[in-house]
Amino acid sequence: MSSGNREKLNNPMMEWVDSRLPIFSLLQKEYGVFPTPKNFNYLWNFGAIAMVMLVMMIVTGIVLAMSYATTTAEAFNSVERIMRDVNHGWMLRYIHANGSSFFFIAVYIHIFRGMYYGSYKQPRELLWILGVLIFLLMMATAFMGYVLPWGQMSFWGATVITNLFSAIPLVGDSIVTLLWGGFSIDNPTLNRFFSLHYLFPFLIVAVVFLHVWALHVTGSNNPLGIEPKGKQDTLPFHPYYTMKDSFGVVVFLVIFAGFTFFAPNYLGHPDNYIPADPLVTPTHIVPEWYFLPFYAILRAITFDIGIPLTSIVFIPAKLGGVLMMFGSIAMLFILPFLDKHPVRSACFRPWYKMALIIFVVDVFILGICGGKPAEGLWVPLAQFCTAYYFAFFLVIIPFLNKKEPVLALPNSINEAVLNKKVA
């Protein structure tokens, strides 16, 4: 951007910087006058909320790393020392631990908003794929972070999850050995997980940059799912949506602060306050709550897949569970290519809206099943919910592409706003 293509700034210092590196002009263009649909609702706040949580997690994580010991002999005690002896260590630890849960809450709502309003559809397919990649990196980061306190659930959770890779034919055992750094979970494992847990948030920042870049290239979707047709359909991002996002962030942080200061251990597991003991297996091994739906899908495959009435097995139950668990994430990646319906928003697609609501309930039930022992009613219930999870993507959406009737769409965003038809 040359100096002839920008407006001069009133502040002399800012003008001096901007004439040499037009960062303020860029911010003004991308976050000041950037045209944004005028009918955003509060579900659009959760992108900004997720960004705030990411920054908070990075800052608290860096400070906590200064007092953490990456040895199996000292890891648990170092976390206790942070809680008891480091200045404000208890607060930093609780902000970081609960921040992980609230980061996932923000991202899950962000994903639901994208699915409800069709934000993954052309021309925003890459924007969606980058968002799912961020989600996948978050899951990897959170899993490795959960191991670091080196409590009972940390150790045994790491044992169960890393052992899953052994189900992969030919290379599975080598992958497990690489993850462990040896032939059992010990110091090399903890060092690996700490290093990657520290590194991955910066990788997430890089992908978030690409995600936001893609958003500014294609523009934002909106509750009606129709493209703006002119200036009458848009507003400048600032001050309208900076203020709306700020309000949403404040409300979200108030709720977050309530958990952090008044119920800091509510979302955690009590067994993680017991030092890791390889000789004592917990009664029921469970991951953090935000992994439970995928954990339920993993455990739902209790049968081998092969030729009936013979001993020929193509996919053992353990490998089948791993494939289904990773396949559940893969469904999100390919969603833009499965849903070819010309109408974006579920506001005008009654059948899709109902199927998506059932899908959300299905994921909640999977979460409950994942938190229960794999026995009794919970196993067939998880299997039924797993079947619906995949059927939603592979059967229902393709069917709706061809058969679903739609409601009449407004001619423009401005017309809908004036007629108070904003979803």
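Positions refer to the first chain, counted from 1. These figures come from a predicted structure and were not determined experimentally. We call the rigid core the largest set of C-alpha positions that still match within 1.5 Å between the two forms. First, how it differs from the form predicted together with the partner chain.
Comparing the forms between these two forms on their rigid core, the Cα displacement of Phe399 stays under 2 Å. Glu15: CA moves 2 Å or more between these two forms after rigid-core fitting.
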Second form
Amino acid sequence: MSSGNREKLNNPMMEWVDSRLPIFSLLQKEYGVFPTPKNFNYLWNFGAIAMVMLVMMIVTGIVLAMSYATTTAEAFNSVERIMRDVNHGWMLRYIHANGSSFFFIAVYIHIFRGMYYGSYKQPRELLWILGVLIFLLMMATAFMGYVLPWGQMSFWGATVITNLFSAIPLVGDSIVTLLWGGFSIDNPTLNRFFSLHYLFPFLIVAVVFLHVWALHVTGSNNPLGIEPKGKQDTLPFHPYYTMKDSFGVVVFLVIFAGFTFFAPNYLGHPDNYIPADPLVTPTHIVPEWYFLPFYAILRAITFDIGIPLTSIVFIPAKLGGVLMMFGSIAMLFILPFLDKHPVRSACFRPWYKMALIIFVVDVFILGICGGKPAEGLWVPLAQFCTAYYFAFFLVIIPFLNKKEPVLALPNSINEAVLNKKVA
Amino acid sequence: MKRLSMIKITLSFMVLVLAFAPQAQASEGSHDLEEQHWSFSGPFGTFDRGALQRGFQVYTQVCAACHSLKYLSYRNLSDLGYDESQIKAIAAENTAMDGPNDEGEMFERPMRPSDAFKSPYSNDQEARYANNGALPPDLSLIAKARAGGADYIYGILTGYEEPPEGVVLGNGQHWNKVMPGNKIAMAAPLSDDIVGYSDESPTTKEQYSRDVAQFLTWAAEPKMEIRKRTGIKVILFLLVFAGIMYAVKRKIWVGVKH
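Starting from the form predicted alone, produce the coordinates for the form predicted together with the partner chain.
Full complex below, order starting with the chain above.
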């Protein structure tokens, strides 16, 4: 955080501040100068886009909280009051509801970018792990936020997910009681979810700060996956990437606005416009779309794990599903330590590239399975895709570490860029 | 070239997510609904004021006997094209319990535009008791709470048929081809000529169903028109803004080989 050798600023006011708290020097160093590889493609916009979505969610969320009532009797009514009587309340709520979907879209593309170009590899392991931590916090925040309107899917989604913790041996039931604030999902549950839903975004902001800090220590990766070797390979972040990011953000917002204003309920579930009723279970409980792949993994474990042909069970099916679901996120955490291949970018790793593309398709299929009733062919399909999900991390990547040939890499970013123009 | 293809990958990724998302969680049960043409569909769609007023008339004379509309107030009827005095008169047709007054007594008074729509029953128990154990749902959000929206409402209202051979209906149950499970506690509520229209619209079951479906769509989303109008301005602004951003970006990058 120290500015090192500070250059004197011309404006006396700024100089007065900067000599006491070198915030202008910091900005100049981290954005005005910050050498950034000059060969980014548009996939590198999604970090900035995710940041904009985070700010938008916090701002709309704070304003929505001003009109929201945190009681089971009034929560649903207060949301309708926001939609009907609060000035521009409909816009705030639709921005917030669709914003969560688009925040996840941005983050999923951002994660894919990291996986495709090997951005998680040495020396950026911690940067990546902080990113996965943000993703995990986002999932918790989004889950609790979905409970707040207190519709049918809110209530029953909360029931399914909180009940998962009861699968944990010994302490499971106590954890569930703690989450619920009692012995069923009720007013205390709604209150603590609201409280935490308000808290977590600020934790996300804190981890984003660390994420960006780590980024500014290692510098950005780039599509070639080779480190910049000098000035000819890089550009100052501002104005080159501030401008490029601004353009990308606005294009993303066009699509976001299209959904918010013209199909605001397209990504939601109609059942959440029915007030929560603990006595009526929806025929088919599904989470929000961005959780569907993980929900499919959860439900894919339909069998107990124990000694065959005996009644000894080590891991009951329910616990198995929970372990696999959390395990699927854990895979992302340990990815930097699984992949030891010296080449970063999938552009020079045809084998890894193929496995990764199949992985993406696999996650899509898992998402579809997660939205279907767990019956018929959907179950074995989800099991097969779950198997590939884990095999990708635990079998294929370690296999490629040893077997995938190391191709010749370009000498420098600049050289690769110039050759491309000639070719 | 490389960069263009990345844009394509990114966009197709988003298209895939957005296309699959609701399919994946589409609620089962809605039997193939006949897709109707509605004046409010599409990005420029608006409500048809005539249909809304007729639908309100059908709701008041038929549906309101059992179904509440508790998130609406009489003042909201200005959206339908009624003026202040008409709304006052509509509200005053019902009475509300108010109080306590200065003497501590509750009293009845005519309803005012600021009052919420009068519900047919004072609580769910009374509603169930009067309806053979079934609870007539509040209709304020029904168009958003059912897959298919207005098409679903129209489908239910026109979907009553004789049950197929061999199907045994319980006491107070009726066969409806659109209802998930096909068994519905509500008897066919509409038939031709039960509501007199003051305009030339046909007084048929189908016309009533269409009008009340439109009215209930408005009831569920009264801000739809302002939402779409705002959306068009927002999108136009963002497109122009994106164009400017792109031009500036190109200008800045012009000397850089990348």
